[in-house]
Amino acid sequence: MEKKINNIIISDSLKELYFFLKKNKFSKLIILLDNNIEKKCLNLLYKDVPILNTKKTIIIKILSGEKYKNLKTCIKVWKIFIKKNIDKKSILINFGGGVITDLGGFIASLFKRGINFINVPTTLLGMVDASIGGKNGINFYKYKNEVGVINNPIHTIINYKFLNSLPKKEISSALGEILKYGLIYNKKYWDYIKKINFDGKVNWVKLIYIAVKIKNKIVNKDPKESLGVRKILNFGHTIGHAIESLFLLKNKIIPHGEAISLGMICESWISKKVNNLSDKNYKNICKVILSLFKIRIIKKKYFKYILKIIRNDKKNYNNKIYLVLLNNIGSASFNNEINEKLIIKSIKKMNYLYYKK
């Protein structure tokens, strides 16, 4: 089965990439990847796209990990570009997870004021989120994704078979974002995901296709993030990101998807309190999330730190905290001003779910 949405293709092969590269005579083919991708995925790429398996292809390998998504790596890659005479008719293939596609998109967009690039995501998060929507960027001076550019790849080519080698924790990290898409935009998708047994056979093309379709629709309403509509993609992220940072402070890493799922529990509770979300739907959301992730208790002594992070959230303005809230399952609103007391109460309610189980 193959699915297409604009310039995004989802299937069980990369033959579209093969045809595209064959049809267009690019002067240089460059692949950006990390050490894990080289080991686990490069052979599969060569199998589907044999024209890449030649000495002429320029392979640029970086070390895997968020900490390399920085300016230092960009400079290193730009220097290689200059050494290898990369010109405007070259193409960069960003082959990897969200770190590679964020970084590679940024590198390509700035080099000679922009060269062609294609995304070939290899993580589930990359497939449903990072490789689409046109956001590229790097972390800068302690801040995540602080410097970047909105620019779309020529194509995003998704082959779900790369997921076979992906560690399970990376799959669950993406599940948080997938659940989010259902909650903010499409109840039917939510009903579909909650029935999937992720330990069994999964229809990846369908699952990824609907997620991409939802993100694409939301992004197209607000491509440059100027109207605000795109903010709904941040549901669960205000409190979730603070939880993620708290664990980082304690030198414990919890997957992003897990943190935002806990954030979605808190923000759903707030949606029940100040928006129209019904108690039945709130309970249903908790049940589904808790079947995939466990509650992490947030102790009272950390509430101050959580609020400090939340006050710095990108969606805030005029020193007020704004949250994305659910109106219902499948519908969200943004720019809801929320007071700090309610945020703390929502975290206490989440803690309470731990004891209730």
Ligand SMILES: NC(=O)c1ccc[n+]([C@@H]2O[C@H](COP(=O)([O-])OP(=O)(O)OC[C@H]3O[C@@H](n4cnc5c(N)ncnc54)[C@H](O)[C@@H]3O)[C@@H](O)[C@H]2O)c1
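So that was the form predicted together with the named molecule. Now I'd like the form predicted alone, please.
Next comes a single chain, given without company.
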């Protein structure tokens, strides 16, 4: 079964990548991956795309993890590019999860003012979010995705069979982003997701296809985020990224989807206070999220740091904080000015849910 959305292909193989590389004569083929993907998925890539299984292919391996999505890693890769004489007719294949596609897209977009790249996501989060929409970037100075560019790959090729190699926690990490699509844009999708038993058989093609279709529609309305419409994709991310950054500061890792889900609980509560989201819908959102994720207590001593991160959020301007909020399940609005006291109250309310549970 295969689905196509513009330059995005969802199927149970990578044959489209094979045909594309065979048809186009690139001067150099480069694969960017991390040490985990090399062990778990590289043989499957070679099986579907034997043209890559030669000595001519340049393999660049980095350490896995969000903390390596930084300028130091970029410099390391760019030095290898120069050493291997990578030119404008080369192509970079970003083979991995969200860290690899974010980082690889950024590296390719800046080298020699831009070389072509393809995303081949191997995680559910990469398939439904990170590899779609053209946002590429790195973390900088403890801030999440602080430096980046918007630049689309030639193709994004999604083989859902890679999900078989993932531990359960990697699947659940993506569910935050998947839930978000239903909350901001499509109530039917929300109702569909919350009924799925992720411990059983899942129709991955349908789940991924609808998520990608929603994100693609929103991105196409506002490719460079100049109109503001694309901002709704950041629901849960303002507070969620601050929580993620806090864990990075403490040299701990919280899965991205989990952090965003906690952000969505907080921002749903603010939506109730500011945008008249019904209490019934707020409780529904909390119930679904808490069935998939646990609450992480944010201690009072970290509130100032959380606010420091939020003040630096890309959606802010004129020293004012703006959030994406829900009007209803399936509908969101952007540029909602929010004061800091309300943000702290929302975190306290989230903490309360932990004790209530």
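Rigid core: the largest C-alpha set superposing within 1.5 Å between the two forms. Residue numbers count along the first chain shown, from 1. Here the structure is a predicted model, which is why all the values come from computation and not from measurement.
Annotation: rigid-body hinge motion between these two forms, rotation of the minor part against the major part equal to 12 degrees.
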